[in-house]
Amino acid sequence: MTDILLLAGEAETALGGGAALQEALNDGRSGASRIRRFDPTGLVTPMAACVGIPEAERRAGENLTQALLRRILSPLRELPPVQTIIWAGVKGNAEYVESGRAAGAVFPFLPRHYSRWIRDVLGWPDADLREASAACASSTVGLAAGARMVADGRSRSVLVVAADIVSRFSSVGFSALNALSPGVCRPFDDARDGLILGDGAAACLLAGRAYAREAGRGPMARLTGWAVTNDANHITAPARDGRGLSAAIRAALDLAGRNPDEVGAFCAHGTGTVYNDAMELTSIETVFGNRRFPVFSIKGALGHTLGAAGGIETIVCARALESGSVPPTAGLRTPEPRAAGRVTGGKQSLGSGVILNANSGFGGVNAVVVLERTDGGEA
């Protein structure tokens, strides 16, 4: 069994971060409200889960993504410098993209600019910089890549950072795909009709035990398995048979030395779109059979945070392992038949100290990580 430590996790969302985020999720709250950042006229919905960032909080020349990132990076400055930083945001400087300017771009606007900026903010000049670009599975792919680097001895510590904001640019794209819900995002609901977008930022620090001792802190969880696949099906639609996700789940469990019956909960991508949720349920049936165990999505509460989704969900899963329960799926009213007995609108107790977190993205990418309790408890 491979054993990588999740040593720190910071998140910022429309429902806050830290303990406040976990409490809000456990209460089944939603961070969705009317978009005020731009005029939502013409979109399928005027709703999104945005973070309120006062203008006074934004430093001169910095964009909203940087302002969001500063909230999660500040607590990390007390740690010893990490060896590797992986940037996993999707849209970067969306405000610049929306401006329509063809020249005179304001730094940062490319992925490599963000990883460099993060290194400068944290004051870790010797950190090696990487980027993971895999659509809405980006931060989960970044976690898988970082875990492999630590496991192979290529890096003693890896910080995976991602942030994306709700922008007119991304909202118009999802609206054109008819992927946005005109009402409430209801993952795995029999009447689900689309997603909502959300602001989000996450920073997850992976390390071996030597760095953990130097940092003087215990881990939040152990990352014991990971896998990335592609179903090579369509530029935006998932393979309806779930073959890519099923293969990723099996590969991640094999690496973790676990069988499907030992998984205590499944943190799903769960966007609330008809096809994504159906594909995930098909994959669950393929790997887990008729077994009924906790499956949940936090996108009804936080919206789809694009590249940051997997990082935020990994932090939520680590805290769920600590508390022994997983949050409800906000927005759920009537689970579709295949979700019944798995997805609920209330908290569920963990059946074991093992959680599987999965994300899928455009282009057919699927990424899975397996998280386990740090107390040595077995499933």
The other form holds:
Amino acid sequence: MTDILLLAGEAETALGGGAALQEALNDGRSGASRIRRFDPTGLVTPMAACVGIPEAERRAGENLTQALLRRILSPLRELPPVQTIIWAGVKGNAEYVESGRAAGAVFPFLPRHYSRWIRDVLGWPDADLREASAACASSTVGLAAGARMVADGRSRSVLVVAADIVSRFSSVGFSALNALSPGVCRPFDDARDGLILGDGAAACLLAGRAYAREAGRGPMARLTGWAVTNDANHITAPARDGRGLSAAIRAALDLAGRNPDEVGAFCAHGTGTVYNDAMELTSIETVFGNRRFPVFSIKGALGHTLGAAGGIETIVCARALESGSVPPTAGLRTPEPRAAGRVTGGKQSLGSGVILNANSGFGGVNAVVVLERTDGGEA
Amino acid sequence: MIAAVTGAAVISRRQAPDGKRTWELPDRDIGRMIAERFPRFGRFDEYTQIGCAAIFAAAREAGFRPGDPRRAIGLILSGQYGSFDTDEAFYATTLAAPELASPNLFSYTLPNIVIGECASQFGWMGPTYILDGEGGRGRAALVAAAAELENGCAEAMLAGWLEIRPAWAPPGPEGAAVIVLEPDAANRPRRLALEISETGGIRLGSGEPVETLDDIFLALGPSVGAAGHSGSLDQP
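Now show the form predicted in complex with the partner chain, given that the preceding structure was the form predicted on its own.
Following is the full complex, with the preceding chain placed first.
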């Protein structure tokens, strides 16, 4: 199979992007603050991890999602044109819907609009466009679909881009589902009681070695395995036995040619809801047995960034492979018993150069990617 | 590999004189059969109802039944507007007060929920997602589904197109078209044989390239979706 390289990764979050983001995560900081973008009265929580976007930064006629995207797209313009762009944002139409469709100033609103706009901004007119949607696993599914395209020779380079903002639309929806924490988001904690939302954008460039040589840059990591599965259980509740996620982990490891003992860390979806985190721990025990190894979630720090979550987490994992350690799980005080010895409130050393990133979403979807350390240097 | 199309279904919109949407259903009894199998069918949004109906009809022809043992069967759909109508319907419930927002409608603001509804009923645990893109109707889903099948990620893959256009959208086709793809086997009835290459290329048995779902339905002939039963899915 063609080597698939993660050649570039750009993220923007409430804690910034790039090296600053990794440093903030490693310091255990949280980006949560009181929502100012809209009136949070009546929500379970007034807190979210929003990115400060000054009005002056927004170009005329562009929405907040685009402003967020511009921050991550700019550094990519120096790259050779990619063959495929996959948009994986979930609710890019939130501002449009909230406006009552009255203002032309909130275009774009369909996934297709975003992929076209990204192509225009990057100046890559020949790029083929795709739009992936799989709820909160969207960008991980986009990565899996992109990796398959590169592996099969259908594309030599795939840029997966996703962004979702903290909107009234999503906040009210998650509040109505009683999924928001009234306090602090504490993934895998014994007293966890829900998630908080966050702004997030991510762009991950997957390519084979020919494109990497043309780009003249070394990979951040290799993407060696991926899988997408369904729980076949319920549209909003995860399968209690974690069967879908377990199947995805096993399939991704099989593709990577790795066994569970070789995995050095697990970047969990870790939303901080009671049932998601319990399902993930069940799945981890199913696949990895009683083995204690680093498991972490960054959603206590960045909030749940919906479609962008998997992309951001993939970039954080790649940087963790470079540094040899994974960030703490912000918000954690007392890990629930099955998380003890796995999830901590401090940085943890990677046990190997193999890391798994997992995301799950409404509709029962699970997506997993396997990232591996490279020896650096040009491809 | 040689893949077989073992099931197919089309639901298309018929323009009613009063301007309301009615649908050409593949089977007069489809609404009743689905309502029996999907206890919450009446609470689905229209996007999910139409999608479920087409998926149900195609899957039934392929021999899949709700309640079957869980298997690695996947489902990929294409579509441009997704659940936009439902997004607006949900948001309307939030305007008086956030506390009055409909959690049920919020779930259906995700276009992949229709896939989750069917996966949970039929026990499908394979790759399931929405993938749209440039090219003809359903092309992105079809190519991705063929690749998943060719790479052994699923025992069978459903690929389809699902579109409900919001009232403000420009006119265009609406409805759903779904096929079931399985590795060809001598003991299994098939509608059509397709050759899938390792690089995801798809050809008919005649050698003609397949670019979109429409190419497949053209090859299947007029029998698919031609029943023309008109009806409403929420009142079977």
